[in-house]
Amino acid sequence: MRLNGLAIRHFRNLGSQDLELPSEGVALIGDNAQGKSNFLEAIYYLETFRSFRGARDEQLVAFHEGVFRVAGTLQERDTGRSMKVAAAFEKKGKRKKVSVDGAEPDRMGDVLGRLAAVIFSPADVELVSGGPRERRRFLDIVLSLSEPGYLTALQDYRKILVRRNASLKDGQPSSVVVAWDSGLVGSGARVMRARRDWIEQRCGAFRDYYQEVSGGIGAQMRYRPSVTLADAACKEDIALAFRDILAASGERERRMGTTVVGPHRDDLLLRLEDDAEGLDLRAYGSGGQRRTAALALRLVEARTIRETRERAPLILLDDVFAELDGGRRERVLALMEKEEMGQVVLTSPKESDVKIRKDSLPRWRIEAGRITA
């Protein structure tokens, strides 16, 4: 599957444009603040139907406009069958509309991940440098797009958590609070098991990618749930452990007015393999080490797409090599040439920085949001 065409209407500063993308991808060249990242954001919006930069939908609508719309035409490489994925947002009514071949899905989750895209951005360093919320968001996106049932379990958990927290905040009796526990435990156990299994299955790939990019030692990726889990615990065992710790946390919860344990308190630990314990990359890693770990996470995400969806991922690179030193840059380029990737769409301020795909990507230019081939 490749992205054949892209129609943009009033998304950020991109105006109204209809673009045909080359089968191998494209390099978009332009000065800073011209709209290069906006272009990648428009493409990736069709993967998750939200901004990879964390912007609200109303912030994506161009100034003095009321609606944005992005539509992508996808084509299967083997059969030639095409599909059109579209998304629009109306600022006034805060209404979002998503469709596939003109039909609106019953649930948004049914149409997530049609592009099979992975976005690499300099802001990815926050996956390592930022707080646990950033890493939970990474896990939730990867698993929502690759693990059947995960998104439903996550949505159920969040809805119940909001209601349980409201009961705690209002000081309602314990009998009212614990009435939410069964649903919270059931959905939370599914979320925790999926996170644990994915991390355990992919930790070796993360280590290898980190080592290959760094040219030195490897790094570890480990799950740190707020609920203590036995090795190889099944979903039922996880649910039992979650229920027990909820019961033991009752006094603390009433004092703080919120649920203090559960998947919403999980973290993904990233450590260097420099000693028995490992050096926490968030606290002690250098800028280069943190960027390397972030790249390794995205490469693991791309591998997950290849293995779970059996498709070469669409790779979106947002000036990602600019902050890497020369050695890391060359090793990342070599690694990406070796990996099975689909189309590559990258941005860069300078044409001389475009070296991926043996310098064969067609060049497009962008100025003030206007793209020219």
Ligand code: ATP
The other form holds:
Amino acid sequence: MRLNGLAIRHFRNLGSQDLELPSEGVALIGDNAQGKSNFLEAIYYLETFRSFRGARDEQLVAFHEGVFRVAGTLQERDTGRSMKVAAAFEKKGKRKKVSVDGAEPDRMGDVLGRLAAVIFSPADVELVSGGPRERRRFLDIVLSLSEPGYLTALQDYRKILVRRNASLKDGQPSSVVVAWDSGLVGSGARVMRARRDWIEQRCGAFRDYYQEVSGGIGAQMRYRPSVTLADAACKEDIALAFRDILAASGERERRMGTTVVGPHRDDLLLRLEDDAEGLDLRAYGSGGQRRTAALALRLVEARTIRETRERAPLILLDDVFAELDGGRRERVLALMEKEEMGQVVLTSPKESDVKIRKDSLPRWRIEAGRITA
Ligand code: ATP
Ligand code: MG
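Would you mind generating the form predicted in complex with the named molecule now that we have the form predicted on its own?
Every component of the complex follows; first up is the chain already shown.
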């Protein structure tokens, strides 16, 4: 997918701008706090209709303005077919409006992922250093964008979990609590199966990417579900295992007043392959090793887009190479050249960091939110 045109209105500090993007992409150069990340945030908003930085929509509306809008014109590379994806948010009524070719979808899930974009940002290191919640969020976004039915299962699971937890917190009789179990188990098993399958299918790619960038030892990613699963468990096996452990946790969850097992307690383990045990990157990894693992996760995400959506992903790079050593930086760039990537939009405060695509990307500059070609 190629992003041809972008119209921005009152998104953060970007004011009102209509831009035409070169087909190979662009390097956006500017000092700190000029709006580089804001620009990528605006683009990626059209992929998930949320801030990639986890900001609330209210925060994205320019100060002293009531509404922001972002609209992108996309073009399919093979067919040449074009599509317009637009989003707007009104601060006062907290109203979000999303449209594809002018039509509003019934459900937001129907229009996610139109850009086929991946964003690499310095904050990605939190995927490795942060708690399990960060890694679950990563899995949920990747799977919502690539796995049909995942988002619905996840939303069902969350809704039921909230209600089940409310009955536990209120100390309701167990007949009331277990009334939620079959819904919880059904949607939860679907979520776990999708996470397990994705991780199993992609762990080889993760290892290879890590190794290529580090130029040395590899790393592995493993699913650590809160429900112990037998190898090759099918959906029914997963549901049975979940049901059993739920039944066995009755006493503990009454004590804690909350549901103590399920995919909301899953984790994704990331380990260095330096010996049989493997060192947990979260606890023992150096800064550079964690950044490398985070990059490898994003590269796996890009590959997932390539494979499931059969498109060269639009790559957004928010000043990501700054903190890598020279060798790693060279190897990531080489890897990105080698893999089939689509358009690249990268930001950097320094001219010298822009070496991707053999340094051939057109340069734009940004100052106080104003972009000039
Ligand atoms: P760095 O190189 O430090 O990462 P950057 O160019 O990526 O900088 P951004 O994060 O894109 O910087 O932009 C930061 C600027 O945007 C800040 O000056 C901030 O005040 C401004 N800003 C953030 N939100 C809004 C908003 N809702 N309205 C207006 N300006 C905003
Ligand atoms: Mg920034």
